[in-house]
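As structure tokens, one chain now follows by itself in the form predicted on its own.
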Amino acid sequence: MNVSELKSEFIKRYGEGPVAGFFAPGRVNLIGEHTDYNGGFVFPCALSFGNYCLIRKTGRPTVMFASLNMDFEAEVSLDNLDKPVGKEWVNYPIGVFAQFLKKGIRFTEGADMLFYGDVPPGAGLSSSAAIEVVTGVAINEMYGVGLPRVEIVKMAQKAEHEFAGVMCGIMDQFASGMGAKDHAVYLNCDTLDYELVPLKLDGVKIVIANTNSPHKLDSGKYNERVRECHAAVDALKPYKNIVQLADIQVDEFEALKDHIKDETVMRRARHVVTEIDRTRRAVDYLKEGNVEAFGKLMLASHHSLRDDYEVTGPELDAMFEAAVKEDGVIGTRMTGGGFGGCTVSLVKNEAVDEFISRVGAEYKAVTGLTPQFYVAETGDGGKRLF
């Protein structure tokens, strides 16, 4: 749906008058999975699809929330913008309003808001972060708040914690807010220091494969992994003064891992520590133009996510196994929170069409599900469109 169609839909729903439009992208993470809430490094890029927010301030003391993707609509009083509405999608934008209220910002005017997303929901490409960030960017500008973009990113993460119940790291919201076309974001999730690294993938495409087995972060498995990582830190603290798993190097972990008596907790920690190391090395390889070495680290990442972190599942593993057999595949791995969702692959240009055909057919034969493929185009972070 293009911008003029979105404007028409807004006017059809809310009537004639001025309207502003904002956009924030989804993201795909090239490497560095489940490291963000452990203070480690991640390497995502913003995508060309995401979530749109059309907004008009009104004289009413309420905010209207509607979506072209969801049937549920809500009218929420300005006094209730800090309270969830059941388990509905509107909690994502309401949660962002709540963060502004926490900062002492008071709204004296309501608004009509219409959302539309072209991120496949449940694919693990951060549709939730995109709606949070686009809401924050829209509120910040329309109400003249003037907060810096990084602050909007942090508030979007808080909204996810408090209104969706997912104790996510900062990666998704940061990529959606701070990404740039033709670049990936090399982010230290502890300090929020970041570098926009040019994606030098000469002759290579990024191909996203949606398993169409939706991931469900609210299932509790994601939060369970967070707790297991905290347990690993507690077990290691008497032997090394750390506050998070990013504070320990691979060789140090190998020397101390036997102090983690729970085998499952040890494996969770081993994934995080080695994944942080893989991410550092992968970015160095990309800067050197060594895409083949980058791809090998993607394979190792998937193995670790499958065997140590146990967040892949049969569909993601079936997609991975189909992909690694194909000529022209430089690297492939699951991406996102896991438990369904997407893989991301680096595929030579001349092999992309056959990759999509053959991998899609094998995956369907194994799982009975029909996948979707996207040749990824990078995009900019959250912004005003009109």
Contents of the next structure:
Amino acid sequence: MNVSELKSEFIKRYGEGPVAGFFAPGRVNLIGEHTDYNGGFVFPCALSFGNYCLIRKTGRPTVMFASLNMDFEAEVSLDNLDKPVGKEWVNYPIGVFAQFLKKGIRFTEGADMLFYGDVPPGAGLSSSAAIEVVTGVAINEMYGVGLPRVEIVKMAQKAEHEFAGVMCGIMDQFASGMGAKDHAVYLNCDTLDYELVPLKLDGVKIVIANTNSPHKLDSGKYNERVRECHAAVDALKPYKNIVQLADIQVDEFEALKDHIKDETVMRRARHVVTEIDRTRRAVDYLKEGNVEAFGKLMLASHHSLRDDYEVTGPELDAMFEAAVKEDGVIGTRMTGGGFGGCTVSLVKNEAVDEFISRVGAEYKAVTGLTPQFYVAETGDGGKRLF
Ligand code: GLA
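Other form of same protein, the form predicted in complex with ligand GLA, not the form predicted on its own:
Following is the full complex, with the preceding chain placed first.
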């Protein structure tokens, strides 16, 4: 759906009058998985697809939430923008309004809002971060709040914690809010210092493969990993002064890991510590133009997510195995939270078509599921369109 079609949809639903349009992208993470809530590095890029929010202030004391993707709609009074509505999608935008209220921002008039997303939902490409960020950017501008973008990013993350119950790190919202076309975001999730690194991928494309596995990121498993990481920190604290897993280097970890008595917790921590190190090295390689070395670290990342962190599952592993043996594949791994969703691969231009047909066929033969492929186009972080 293009921008003028979206405008007509808005007018059809809410009537003639002025309307503003905003957009925030989904993301694909190239490397640095499950490191963000441990204060580590991540390296995602913003995509060209994401979530749109069309909005008009109305003077009425309610906010209307509707979506072209979902049937459920809600009209919420300005006094109730701090409470979830059942288990509905509207909790993402309401959760963002709630963060503005928490900051003491008062809304004296409501709005009509229409959302539309073209990120495949549940694919691990951050459709939820996109809707949170686009809402934050739209409110910030329409109501003249004027918060810096990074505040909006943090509020979007809080909305996810408080209204979706996922104790996520900041990667997705940050990529959606701060990403830039043809760049990846090299983010230190502890300090929020970041660098936009040009994606120098001469002759290589980023291919996203959606497993279409019905099992998507579930908050229970995700939050369990978060707790396991905290348990690892507690076990290591008597031996080294750390507050998070990013505070320990790989060699120190190797020397101290036997103090973590729970073997599962030790493996979770080993993934995080080694993944932070891989991310740092991978970004150095990319800056040197050594895409091959970057790709090898992607493979190591997948192995670690599969064996130590145990967030891959049969579908992501089947996609990985099908991809890894193809000619022209420089690197491949699961991306996002895991438990289904997508892999991301670096594939030589001339091999992309063959990759899609062969990996697709093999994946289907192994799992019985039909995958989808997207040759990723990067895009800019959240912005006003009109
Ligand atoms: C989800 C979370 C992110 C991050 C990834 C795993 O996408 O929202 O914060 O933890 O999983 O890297």
